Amino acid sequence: MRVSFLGTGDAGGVPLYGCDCVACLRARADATYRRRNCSALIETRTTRILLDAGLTDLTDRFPPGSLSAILVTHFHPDHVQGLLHLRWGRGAPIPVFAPPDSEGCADLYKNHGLLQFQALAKFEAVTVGDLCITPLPLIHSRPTFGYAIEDPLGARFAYLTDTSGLPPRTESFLQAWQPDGMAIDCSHPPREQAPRNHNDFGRALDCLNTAGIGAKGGAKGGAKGGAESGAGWLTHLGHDFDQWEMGNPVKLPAGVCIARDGETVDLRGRLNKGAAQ
């Protein structure tokens, strides 16, 4: 399973419009520090799934027929705004899986075009191509799912954004499931009081620790390398987090790193590892 972080930013992204903080100035000067709306691509040899659709250039990135499906975490605009243009295209319908949210976003349900919306149920797994996907409820201001994704070789990746902490049943699922990799919302630097809708740094690390990330080893070979069990990535990051990190270099737990736009990681599953030994 290959995971590509297409965007790692919060709703405002980095640089934030009109902001001249050191993080935003750095991002304007060096594009490698830019953060677009949070999104990822999951790929196997036969299946390609887009996680969230907040990027507004989806029609340029993905030619017709190149996506097996789209998974939406929730219907805030920064996670679905790319669908507003994509829907008017021509070609084969695109399955869009999402939490049950009667409001959706704008008129996407009414004028869905080539998008085929399908509501998921929490903890009820679905199969897309050769991937098994389990929706995990999160804690946010509207119905939101994270996704536990497993490939045929047993590689397991959890994508959990947007959330402030994790519901007890989601925690229990992850503890039993033991992901090989996990991306977690980390919108804010450390705060004395926990934010309402998004993790700060401390709470994000707590979520990773709950799932066994940061204690079992981590990614090897950098952004392009493989990953051992227990690799974690902080994502959905805001300019205030980047500004804080620039002034307060932190030693992250083993296997945990700050995700960057364009980063790609190959996850090896349990069956794959066994065959290689």
Second form
Number of protein chains: 2
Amino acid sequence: MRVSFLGTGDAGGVPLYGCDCVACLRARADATYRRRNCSALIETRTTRILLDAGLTDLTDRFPPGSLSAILVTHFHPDHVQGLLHLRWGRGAPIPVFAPPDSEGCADLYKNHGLLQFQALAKFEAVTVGDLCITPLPLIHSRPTFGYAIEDPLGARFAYLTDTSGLPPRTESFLQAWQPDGMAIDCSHPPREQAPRNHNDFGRALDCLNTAGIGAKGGAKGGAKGGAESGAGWLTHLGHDFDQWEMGNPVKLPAGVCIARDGETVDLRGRLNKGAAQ
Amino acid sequence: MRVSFLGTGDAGGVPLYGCDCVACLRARADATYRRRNCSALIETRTTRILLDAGLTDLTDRFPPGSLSAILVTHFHPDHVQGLLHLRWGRGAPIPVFAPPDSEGCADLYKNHGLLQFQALAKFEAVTVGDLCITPLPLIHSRPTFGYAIEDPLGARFAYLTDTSGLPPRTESFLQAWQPDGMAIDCSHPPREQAPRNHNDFGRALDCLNTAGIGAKGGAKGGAKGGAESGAGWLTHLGHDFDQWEMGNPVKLPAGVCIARDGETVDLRGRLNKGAAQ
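What about the form predicted together with a further copy of the same chain, after the form predicted on its own?
Starting with the chain above, the whole complex follows.
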């Protein structure tokens, strides 16, 4: 499957309105450093899924019929704001899968228009096109799901925002599932105390480690490890993270990188790798 | 005062996502026919007020410190969606005046960030910079205010969206106030039955008529009338209005026109007019 990081920013984005820190100045001078509302696109030959809908230009980016479905992690505005406009269109309904959340956001449920909201249940996999998707509960201030997504060739991608750490059952799932790629909430630079709703840098690496990615001395509890271990992307990044990273260049664990808006990755699964060997 | 129509569309805008009617095709071919979320900018030499905040690029349009205040007509997403991002910025607080509405939109009240919400009371004027602003109740599905705005030279502008007709006290106010300019909700082409939450074409003209604008045979109940009568703009227009107007070119009453995105008008008041005579 192909994974495209459409946005890699936290709710305020980079540059943050009115901020003149070095990271915000850099992003104003060079648009390649901008971070828009966190979202990603998952594509196979037959299926195209938008992960979160906080970008406000969805009607321009995705012509009618171009999306198989939208997966929503949770109903905070920076993750669903783009739906507020998209809903008023004409044409075929767009399935929107989301965690059970009786409130939703603004009047999205009441005036859903084109959107067909469907609440998912934790760990109960659904199929969209040729993708198998398992909702994984996360730790955030609203009901929030990450998603474990597998394509027909066995490529496995986990998308986990927004979260502060991981619940034990989600950890167990990831230890057993061993994703080939995983994007993880890393809103903050290192902090002594755990932030309440988002990961800082250290906790983001811990989450990847749990899934056998970027582990010191090989995968933790996983079967693959070593050269076979997956790739990790830090995402949902705030301007203070970028500011910290500019002043403190860190050596990231093997296979882990800081995601950038517009970055695209072709993810191969274990079956594929086996066939190529 | 200078009035700029930043957006003149209804919630769906023109072109409507997925629609191939002649109006939507025209707007896709020629961006000057696009209609974005309904909003306007009011400027004097010292004061700059944004009327509604549904545009999602407010952080790009308005650098920190460039707005004296934001006036919100009501909390439907197409009128406040831009605040969902603007709030996260750094810098001086931005006063946001709005009707009393305990719900607001999404989590705007809870996480207001830069925004300082202040509920107004109907017919109780407030001063922002050198502008005097009187909230006028409208008829819509949520608590909604139009605004009667007067500059120090006596130029009077009424901005009235969203509404289906006008409440009697608002009518009386406008009959006495006699605006020099008035923008009115005209979401729909002519309809036999009154739409519930918005004006159709006929009812929009009736509202203007009440304020002495575009009246057949002179102003109704007003002192100015004739050459002295004000100017009217139809706004909050839907794609079906544009489609109807393309097929049925109408002769609009004198002084009344269909607003366009980006249109700018310098409005002079009666004192100014007197001085020029």
